[in-house]
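To begin, one chain is listed below as structure tokens, in the form predicted together with its partner chain.
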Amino acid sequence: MIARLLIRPAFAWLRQPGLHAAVPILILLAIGFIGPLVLVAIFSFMPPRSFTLDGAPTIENYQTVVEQSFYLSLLRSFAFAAGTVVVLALVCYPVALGLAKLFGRYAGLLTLILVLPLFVSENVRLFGWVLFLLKGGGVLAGAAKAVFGLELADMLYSNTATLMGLCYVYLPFMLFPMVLGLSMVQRDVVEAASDLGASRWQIMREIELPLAMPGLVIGGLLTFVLSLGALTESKVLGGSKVIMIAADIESAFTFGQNWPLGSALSMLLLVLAGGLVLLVLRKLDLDAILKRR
């Protein structure tokens, strides 16, 4: 009896009638979510080249990616991910304010039409800024020619031509959590930091921005972790001027032929990822910033 008493609070949570109803769902998560990524890290200490998980285990792959030059497509695409951030949050910041506060009714619609975009395919997307910058019959390019008579340098294949796809496609996932967190900041705040003197740019570092902080922080995580492992703006915009890591990835899993390479970087890239997002949202307590509200 008493031992009984003793184990029962340990084990307790076992007979919670939410982790039974919570069962199915994690059966599916552990076989379609965890088990996968299992299986990728299992095969990163697979030999070389090799297609079954029998092997013996190896850390050979984990020293290939650290002896050739895959620093570099790594550090490119972080460099490309953090300049990403930067960009939409000085772009996106006004856009949210003016949908949190200012546009009133409009602002519906001005979201529908950022959002739309979203339903056709970012392939198509980028597709269709090739065709809108390409020289010769580009769309720009054959305008600015045919009216103003203008002949206009190359836009295309650059590091520029990247960041711009990248900013491109992931700014409503910078925006729309911006503007929740811009939402969170109440007007009778703002007003009576106004009337107590405070200039607009003290209230925005004072006030909007610490109380809006929830959002601009989700927004720029998102943006960050998306635009790491992102591969087509790089393509099809920058004409593969840099490779990033994520493209690595997919030629080691395709024409390399190498799984265990590519699942030795996937695993760098998640670890990377993972540790950088855990450490942000550790600083940053969410749980406290979103209570003080």
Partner chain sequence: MRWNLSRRQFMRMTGAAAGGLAAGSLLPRGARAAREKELNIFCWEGYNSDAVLDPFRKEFDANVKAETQTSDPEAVNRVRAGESKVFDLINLNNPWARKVLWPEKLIKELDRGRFEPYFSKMMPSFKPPYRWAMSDDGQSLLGMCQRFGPFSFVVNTDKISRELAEDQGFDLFNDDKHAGKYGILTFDDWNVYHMCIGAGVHPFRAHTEEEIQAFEKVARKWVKNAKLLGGDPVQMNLALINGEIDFYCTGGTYTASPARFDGKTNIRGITPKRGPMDGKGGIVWIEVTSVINNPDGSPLAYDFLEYVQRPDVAKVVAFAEGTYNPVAQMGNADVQAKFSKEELDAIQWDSLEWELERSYEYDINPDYPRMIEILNAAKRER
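Show the other one: the form predicted on its own, since we just had the form predicted together with its partner chain.
Partners and other molecules have been left off, which leaves just the chain.
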């Protein structure tokens, strides 16, 4: 009787329309996504500097994270990711509002201009920032000294340079979901609120932000997760002074040849980032925001 109660719902689930068509992609996701994560999780409990799955499980790698202060780079990465989201939210909101509501026929041209940098390698763009703006002997510093006699400070290998690079690289990932969110705000609703005497601040707070919330949430989560795992920005713009968790993971897997330690760092990043994202989604009640219920 118990077996029948357990097996019947399983077969009923397998008989759902369209499930058979989804089986290939489910298998592909299991092999390409879940499989590597399981291997990384297993490796994180292997003895340090071992390259096989043999041996008794140990938590020594997680102890090393605390003892050798790897958690500092993890905290730094979370701080940079949060700072990137805040800065881009403030910068992108007026631009997104203009693209969605104000620029009209020029919105397509401006969107193309914003998208064009994505066709250039991230490394090339960041080194362009280094040569033009951030390096003390760069183009902008040389021009300022020649024309105005000013000595610009060298901003390279600093927290400021790293944050600027993160904001520059991940700006489209915040901007375009925000544009889609603001596009959901009907002009008639804004005009009705204005006719009833609402100020611009009240319209933004009571109408635009709640209605555009799906785009804001998606853009913020995309930006946060991508910034959290950023590697190139910390290496090119931060050097050895600004070390983020992705740099420690790469070093453990390559130069350190310590796969179990790299796996432990990866699992900590995955668990903490995934838990935080799930907590935010739970607190924000995404179903209510998307008007599903």
